[in-house]
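Only one chain is given next, in structure tokens, and it is the form predicted on its own.
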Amino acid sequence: MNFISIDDVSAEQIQKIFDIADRIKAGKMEVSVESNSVMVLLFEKPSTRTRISFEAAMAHLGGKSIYLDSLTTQLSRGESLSDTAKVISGYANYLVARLKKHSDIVELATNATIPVINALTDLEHPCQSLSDLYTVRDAKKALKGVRLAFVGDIAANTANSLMLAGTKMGVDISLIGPKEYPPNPVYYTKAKEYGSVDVYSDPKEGLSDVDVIYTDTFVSMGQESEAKQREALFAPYQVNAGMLKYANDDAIVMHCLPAHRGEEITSEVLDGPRSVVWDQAKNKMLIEEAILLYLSENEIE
């Protein structure tokens, strides 16, 4: 089994991953992967939290990690992804990939004989979305019926995965951003099949009765040429103290990091009492441990 898209898992499977994470967190289970397991991390994009959290997760489970920057592999000289996947499958037990194109991770998964995990592509960030929902569940003591607003670039990979995962788990999604950057139609249509997703260009309207305010960078990796245009269009969607007033009084604030303080979010909010950003970051490691165990042959019963 691979985990390259939220559509790879059902609501029941997501709940099982959360149950494993709960048991790890409570110290109620012995956690380990198959003896001497090896995880290869193949990254085309920079990373702080994702790389560290996966390597720490594997260490906690008793395995080892090998980090590969794609520029220092034979991929940089033209070796195919399919050949790379076949070779890594002979050396390792898991392949975690952070790639520019989603089609590339599909190619890896098609040719690998070990579990492939998506650590971010241009279309999805599935491990992040599970960490996010786990954090929401901890803070709000439930998921079903919670209203979460994603503010800013609602066409981004983070928004795609979060709307799919959220609606599968009963979260009502509010997408708030400029009309010039509408949500990805494929992910939006699929999320609508699972649950409630509404789109707004007016933050005040979109944040009404919201329990969770989520934002991410306005300029993702690979969009640097659009920076000036995006900064102007997205400026009204900055998550600041004024915007928090539109949501419920107990609404929490989330950001998957890295944060560009003073752009998509202010330091006052990021470091404020309603922010759960640091718990959110910490939960990445816990959820990744649970995902690795779930994909393991030694799946916990």
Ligand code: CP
The other form holds:
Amino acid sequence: MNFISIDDVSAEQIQKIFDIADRIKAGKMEVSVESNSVMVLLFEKPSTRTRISFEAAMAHLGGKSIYLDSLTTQLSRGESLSDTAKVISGYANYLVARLKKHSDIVELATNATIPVINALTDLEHPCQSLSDLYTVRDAKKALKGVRLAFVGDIAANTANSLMLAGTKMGVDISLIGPKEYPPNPVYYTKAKEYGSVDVYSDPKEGLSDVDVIYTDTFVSMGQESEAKQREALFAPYQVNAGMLKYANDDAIVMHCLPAHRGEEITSEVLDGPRSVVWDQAKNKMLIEEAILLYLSENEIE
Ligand code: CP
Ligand code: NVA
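For comparison with the form predicted on its own, would you give the structure of this protein in the form predicted in complex with the named molecule?
Every chain and every other molecule in the complex is listed next, the one we just looked at coming first.
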């Protein structure tokens, strides 16, 4: 009943979520959740896209959203996550949580009796990966055999979820980043079981024959104290015009946003003709709508 990790969904389930999104997009689907459905968003970290897109998705489905900044709840005064989960389950139909620690969302889900959806933790960003792959499929008309390079912080939450989601769906993954920040071994090992994933420290080598160049911030939320030491190590991995030359001529550029212009990506590339970042951001709402509908009818185990 939960969507905590991208590994909670199989390739078939991802395909079903994409089918629902296609039908919503084509206006071919009756879109509504059970009447009077309530979605609680419990966030410990800032958000622009994920919060708004989930709230907008729920509005389209005819339900209501309640946004809770964890600082204004009794969690800030020591109430346990397990008690909070039990109480919210009595009021709402969905709990969407953005928490610092992945183990905390697992605890929330263990104690909730409603579906819990991960809106980002230190380890994962599974809803993001689904909308990212949906965007790739739109742009490249396929997923199987497409080569996607994640450039920069290949140890980040976005990279963890995307390497699993991608390999499940037949996307070949290149992880390109500094040796000092290797991929998370748990996610990397699993991704290798699912499909093709290779690690490179040389962008030129890693970008050969690449169809999609993906990047994210070099300093994720919660890593601010490492900003200085990361700066020099990640600088060679900036996605800029020179970097694009190593990939296929029709390679698209993606970024989950927020972007740090001039750091992990230049404005020239972000605003350039190869960038699909605004479609990518827009697709979050569509896929979240599809996830909510899917969860209301099916169990994701
Ligand atoms: N991509 C993404 O999750 O953005 P927000 O942090 O603004 O939600
Ligand atoms: N890796 C980034 C993603 C932001 C959407 C972070 O965790 O801050």
